[in-house]
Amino acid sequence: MPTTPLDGFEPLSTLYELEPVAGEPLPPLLAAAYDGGLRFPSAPIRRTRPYVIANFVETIDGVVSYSTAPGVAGGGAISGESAPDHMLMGLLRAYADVVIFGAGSLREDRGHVRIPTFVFPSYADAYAELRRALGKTAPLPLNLVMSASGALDFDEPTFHTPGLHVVIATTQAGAERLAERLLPDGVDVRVIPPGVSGDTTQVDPLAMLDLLAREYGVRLALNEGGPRTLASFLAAGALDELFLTLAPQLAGRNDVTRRLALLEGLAFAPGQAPWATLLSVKRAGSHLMLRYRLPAHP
């Protein structure tokens, strides 16, 4: 296995770190590509749920998706299909016990499979080595689709990737709808109980995370959902870190063209908006890879 980044790939360079990264080092190829180590808490901060990180890419003006343009709803058009951004996405997936996303992400980014090698296959061996070093028994992270309605396209390759275990987190109504479908092998349907709000029409993030911790042994969860999924986690106090790639382009908006921001469906009042702590800044060309820690919640 090579120990230096592949030809044509620009590794990240570290511009700032709040504190030195201690603990087990990355495999040499990943350490060279990431320019250092990467560590997460060894146990959940709150025993009732896993440690939750999120990964997004946005333009300088805060657009995360050309959502009204056919075929470019995913993050690739925002990052410019940046190889360093893809390497980082694969790295975080390799660390994760589960990758969480919404039905909207599954629908809008058709064909995408949320496993490390899908976004950066050149580092397949390094990602696998990392998972073994971390003591993960599953070669691939669990995939969880949040779908309140249960209306999903089971032709998507997510449901047919060998070795990929998929959980559909849904409501009682969604489960009844799914009971009428013939589901692919390796797909679990789990009804998530309502949260403290009592809303039976939505999938409650905290109840879902509690189930993942108790029944699937999840300790580190990666949120790759859309802006509304991310907002629901933040509103529930269920987001510990945010990895945000800042792409050097300007997308713009107008009264006709609707483009999504990082958070949708959630607006904090002045004085109540959470402030994040910057943990690190890395650079690849004109892209900046930012890592933030979110404030703790009760």
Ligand SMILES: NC(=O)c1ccc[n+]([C@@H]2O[C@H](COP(=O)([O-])OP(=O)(O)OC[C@H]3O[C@@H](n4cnc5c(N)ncnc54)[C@H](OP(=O)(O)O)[C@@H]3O)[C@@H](O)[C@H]2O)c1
Given for the second form:
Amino acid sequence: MPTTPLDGFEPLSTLYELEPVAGEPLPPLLAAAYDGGLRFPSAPIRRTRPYVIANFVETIDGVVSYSTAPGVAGGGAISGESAPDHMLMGLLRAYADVVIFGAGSLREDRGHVRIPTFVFPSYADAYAELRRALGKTAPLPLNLVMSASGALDFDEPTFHTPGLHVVIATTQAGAERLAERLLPDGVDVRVIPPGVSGDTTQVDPLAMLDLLAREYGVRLALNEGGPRTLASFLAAGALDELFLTLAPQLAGRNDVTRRLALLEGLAFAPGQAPWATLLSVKRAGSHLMLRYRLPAHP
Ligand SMILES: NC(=O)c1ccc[n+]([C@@H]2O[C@H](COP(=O)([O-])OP(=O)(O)OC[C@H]3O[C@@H](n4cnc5c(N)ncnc54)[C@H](OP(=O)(O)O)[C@@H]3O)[C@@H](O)[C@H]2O)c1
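With the form predicted on its own already on screen, would you show the form predicted in complex with this ligand?
Below is the entire complex, every chain and molecule, led by the chain shown above.
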């Protein structure tokens, strides 16, 4: 296996690291492409849930999706199909025990399968080697779709990818709707009990993470959005880190063309909004790959 990034792919270069990482099990190809090691807390910081990271790409002006335009709703139009960004997406998926995403992303970013090789197939061997080095027995991270309604399209390739175990985390009403459908093989439907708020119309992220830790052995969860799913995690205090690629593009928006920002459906009051700590800054061309730690929650 080559130990330098493949031809035509610009590796990341590290501009800043709060705590330099050494001695990590990144295979040489990934270490070269990422320009260094990558570490997550080995023991869960909070015993009741896995460590949770999120990964997004946004424009300079904070847009994450051209969601009103058919065929360009996904992050690829935002990143400019950036190979370094795709490599990073694959790397984080390879690290993860589960990739969590909302039903909205499944509906709008059609055909996308949230496994490492879907976004960066040329690093398939390196991602597989990383999972082995990390001691992960499953070749692919579990995929978890959050849906209150249970209104899902089972023709999506996510439900027909060999070896991909999919969990639908839903409400009682969503499960009743799903019970009327013929589910593809390898798909679990889990009704998540209401959290402390008692809200039965939404899935409580903390209760869902607790189930993932207890029944699926999840220690590292990757939230891939979209903005409403990310907001529900932040509202619950269930996010430890955010990986944010800043693409050098200005998308804009107006009253007619509404475009989603990083967080939707959640508005913190001034003074209550969480402040993050910058952990690292990497660069690939004019793209910036930022990594933040979110404040600890009780
Ligand atoms: N740039 C990026 O990095 C990036 C990343 C991800 C997504 N995106 C884009 O973002 C857009 C979609 O974003 P979005 O915010 O509209 O959708 P989303 O967050 O993907 O999905 C929202 C839906 O997920 C379900 N959901 C989320 N949180 C829930 C909870 N706590 N309990 C129960 N159900 C929950 C609900 O499904 P039901 O309606 O079924 O109840 C909700 O309507 C797409 O265009 C996608 O391509 C961009």
